[in-house]
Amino acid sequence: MNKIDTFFNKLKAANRTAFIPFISIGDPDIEASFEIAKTLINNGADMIELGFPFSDPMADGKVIQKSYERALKNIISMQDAFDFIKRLKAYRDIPVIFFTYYNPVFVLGHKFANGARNAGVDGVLIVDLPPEESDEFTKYIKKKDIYQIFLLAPTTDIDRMRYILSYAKGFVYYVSVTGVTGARETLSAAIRSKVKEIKKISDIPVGIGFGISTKEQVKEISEYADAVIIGSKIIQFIENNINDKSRILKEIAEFSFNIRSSLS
């Protein structure tokens, strides 16, 4: 069984909502990002989403765009990313979701699936690869017991939702806002009803991401979702303290602990 399934089965039995943080591999540098990942794990992360730095991140807001820019200056290769994940898995074997765009994956073809499996990747979220265009990629990763994680958005109609959910494995990522990533002060009241719609169609776990930044938002989302995903708020701590690694780790540790404590 894929570790994502095992993970959500355990959480369901414990009646608990997962905390899934997102960071960019190589931001502000490869070793610092590794320490950040360990800090997140040590302070409550149940699963971690790791972004591969990409030069044209169309789904990401300015905070994550800047994060990728910082990482790209360090010339992070796909092999660097796989080595990073392998080291992290040796530290703590929690499920890892690899977030990327399709271009760097397409270039590698089946070699991507081999590298991802050897590194210990459990799921891959390719934001610009919809299900109807993913057959070739799915063929490669299915043999390696890696799941492709799909997105649903507020604008996804019911027929499209059914179609995407027919492909979904592990969990489905519901984008809580229209637009790009970035912390918001308020979230739409329609999220709860959308999650209910999803759960009427499929029993797959639902993770909520995009815009989440406060423990109050997290506490509310935990009432109806299976996971909360936070990226921009965490990465903002890096940007705000770019020349002070110890403060980056301290602020991320405190934030993560508070988020974990807010989840039921």
The other form holds:
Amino acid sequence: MNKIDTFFNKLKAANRTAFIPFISIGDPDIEASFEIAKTLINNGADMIELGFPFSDPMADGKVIQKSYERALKNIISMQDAFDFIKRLKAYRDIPVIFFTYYNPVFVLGHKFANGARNAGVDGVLIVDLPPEESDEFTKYIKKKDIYQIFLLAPTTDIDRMRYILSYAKGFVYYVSVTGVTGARETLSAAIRSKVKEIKKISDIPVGIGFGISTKEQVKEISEYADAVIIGSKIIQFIENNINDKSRILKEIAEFSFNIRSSLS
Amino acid sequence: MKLPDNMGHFGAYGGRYISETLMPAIIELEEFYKKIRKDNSFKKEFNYYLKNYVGRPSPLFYAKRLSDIYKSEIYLKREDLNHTGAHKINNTIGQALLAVKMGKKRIIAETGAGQHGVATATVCALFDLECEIFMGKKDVERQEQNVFRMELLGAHVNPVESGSQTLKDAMNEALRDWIANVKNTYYMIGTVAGPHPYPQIVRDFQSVIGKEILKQIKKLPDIMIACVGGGSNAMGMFYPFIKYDKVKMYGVEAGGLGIKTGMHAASISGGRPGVLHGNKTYLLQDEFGRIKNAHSIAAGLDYPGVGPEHSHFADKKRIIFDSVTDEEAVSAFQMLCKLEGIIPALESAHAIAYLEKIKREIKGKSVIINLSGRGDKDMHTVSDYILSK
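The block above covers the form predicted alone; next, return the form predicted in complex with the partner chain.
Next comes the full complex, this chain leading.
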């Protein structure tokens, strides 16, 4: 059984909503990002989403773009990313979602899938790989016990929702804004009803991400969703304190702890 | 087999690699376009503007002095004589009509040198559409005049400061804008690339180039040559001739400082397959699948990818891809000025430069070159280049 399934089953039994933070591997450098990941885990992260820095992050807002640019200065290879994940898994065995654009995966093909499996990746979220084009990747991860995590957006209508949910495994990622990644102050009122629609079609867990940054938002989401994903807000702490690593860790620890405490 | 297939694939290439947020808009566009491309009143309207606004058909000019030098029969398809000075307007007229029919009031577009931006701003003025152009900050600085031109036409130009601050980053930013404003916005892609159905839409609208040539010639040419950045002028000329097996086709990519230096924009000659900006195609990339910056003296060729249909025909060897350097392109640019009294765009000068590479092969044969644009925009670039030598 995939670790993501075991994990959500456990949460469900405990009636708990998962906190999934997102960071980029290698921002501001490999060791510091490893310390950040550990800090998140020690302060309430239930699962972690790790971004592989890409040159052309078309679905990302300014904060994650800059994070990737910082990381790319360290020339992070796919092997570096796999080593990072392996070490992290040895530190604490929580589910790891690998976030990437398709090209770095495509150029490696089967090698990517083998490396990801050895590193302990449980799910791969490829933001520019919709189900229509996913056959090729499905072949790579076949028999590897890795899930492709699919996304639903506010623009996805009910028919398409059914179509995507027929592919979805582990959990489905609901993009809470019509836009790119990045913290927003308010939460669209439509999310609750969208999640309700999803739940009518499938009993797969639903994670909410894009634009989430505050305790209040998180509290509300925990009333109807199974996981909350926060990226830009956390990465902003890195950008704000780029020359002070201990401060980065301190602020991220506090934020993470507060978010976890706001979730049921 | 008809290309693309109904999933937008050209053999192993093309497709739709985009965020879920955009998928419904892309499917809406595909379904709308499927209906309208066969609609006679739409075709009529498109042809009306091509004739009365763009000034089509563009002449197929027999270049006598050039022909004498190469001992062959060389014709130039004069897309440089179109309104706004290049073939780009054929596509923007078509897509603007499409946007109007779809009820979209806001147009976004990416541009490199500014040619597609100007062509987009032009049709937005013509059809009373709001126009947002995304242009890399470096290109904004290099192409001041085109920025001013777009602003005169009523467009708002957004300088893009992320990444390499050039065309690929402008396209990233246009996609980000589209993700946020997808409900009321039409994304006007300028070349035969991007997610399905864009490569097909742009090819269809640009095909007017090749279709006119078919009417203008008495017999099929032996050879056709076009420059290839994204590849819209080339596909526009080649596509109606693809079925004529004996017509040989050359796609000339931008070799920049030379393929071996890594400083070029030749995605097929010097790249390998990958996925970017919504399609699978040949790309310039590093070993980790990150996209490399392209280099060419011709800003319109300065893109690290190419249309997926070109990738397909490259693998099938139906179109032969090769490259010429900045230096060879500038020489050809100067040659055409002096021999024919025509100042070509630096992009088109790449196609002219290729004559020299195949001078043995073309002896006694007929050749059609797509002169895709005029060179007024390149005065500074060329004079700087010549002075630096």
